[in-house]
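The chain below stands alone and is given in structure tokens; this is the form predicted alone.
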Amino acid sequence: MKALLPTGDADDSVAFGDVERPEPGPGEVLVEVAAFSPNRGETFLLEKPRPTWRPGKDVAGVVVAAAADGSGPAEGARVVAHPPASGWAEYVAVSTDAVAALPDQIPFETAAALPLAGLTALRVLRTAGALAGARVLVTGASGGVGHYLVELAAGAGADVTAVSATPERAARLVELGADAVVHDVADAEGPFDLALEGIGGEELQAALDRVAPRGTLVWFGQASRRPVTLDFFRFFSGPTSATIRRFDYTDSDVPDGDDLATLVRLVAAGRLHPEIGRTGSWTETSKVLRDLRDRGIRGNAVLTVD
């Protein structure tokens, strides 16, 4: 089958490959991709790649083999799904509890902007607790996981200021429900419950500084790359004092499948809305990936396998 593989080139970082069609094991299903989305995580690990590793994490597709055990969807239906690498490929094997049936009203491209972006986004905020009448502030608001945060939030009674770069990525999360953007953490006006935060270097600080007294502070996520300082002596006239919490998707005591089937849930009932960016054929993966590490895409970004 055709699959698309490292090469450790910067500008060309992977390249189409033919390897083995995947046998599912006990507990496995195995999907044939319609649809996938990059995250800028894996083009971070593109840059130095694991041997044998290859990339692809959100999929949606069609279940050609039902796993042994009985085990998860039957042969023939439509899901969502969450390996922990390999799907950007024709055939991908997932297990049963990393897979969510998909209803006929959701496009697979639509579906494959779900898995780690929104996984990320809900468990975030299941970490953070009660959110409703909670100020809450949320950096890095028009990348993947920030549209789901603001959406999510909001839905669940928070007033959300959202941080974004620019007017037009501003005008979508008014819509996903943010009550103010500002275009610089420097510029939210404080103080907040909660900060989200998932860009790291200056920005981790700077939303610090606007956490209430007693307020919480998550650190999701480093998009920058950019690594953080803290100065406690910012807090005389700061937050006086705060909680920081370090977050990890992976750290859930709920399987991937039943949170996809959350978001699947959510998006059928028209509550939760996966911004998707960019869309094209497999083919164009290297470029956009490049954008994607460069943050030239608002959102999402989903390829079909054709």
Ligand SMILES: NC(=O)c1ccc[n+]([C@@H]2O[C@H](COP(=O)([O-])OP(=O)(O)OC[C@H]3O[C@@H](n4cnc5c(N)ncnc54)[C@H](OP(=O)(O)O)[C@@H]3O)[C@@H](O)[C@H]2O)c1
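Form predicted alone done; form predicted together with the ligand now:
For this one, just the chain is written down, with no partner chains and no other molecules.
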């Protein structure tokens, strides 16, 4: 079958190759991939690809072989899935724990944008606790995770301030429920009960400065690649008893498939709107990865396997 393989080249980071069609294990389904979505984290991994690793965590398509142990969806089912890797291919084997059924009304292109970014947003907010009435700051809000954070937090009753570089990149955030949009954290009017930070560099300290006493900053990423700079004395004279919380989306008591089913239910009900800033054929993957790396895509990019 055809698959996208890492090249190690910074600008042309994947190329088509022929690989064996995967043989699913007993608790796995084989999915014929219709669409997939690359993530910023995968652009990092593609810089120094591990031997034998193939990219691809977010896919949607059709089950062409059901799991031998009887678990999961039947052959012919439309699904969205979150394999650990190897999904940028014609077929991928996925554990039935990491698959959710997809109603006919949700296109594969929409569903492919859900897994990593959607699971992360759902779990960040679950970690954060009660949101009704909370003042929430979201940095990197125009990204894949950011759009979902804004809509889910606003839907749960939070007062959301979103940070995004430009009005164009922030265009959808107010429609999705943000109460305020600023283009620099320094302009965000706090204090915030909760700050959700995924940029790094100076942004984390700037967000922390705006946290309320006993508030929480959830640190979930470093999209800028710049290490965070923190000053103890600035923190010490800042919000009393504030907490910085580590976040890893794989640290979840809820299986991926169950949380994917929640995301699908919200999309079907019109309560969650994947923001797909770029669509194209998978022949354009290297270019799309460059644009994603260079901050040129709003929300998620989705590529179709044709």
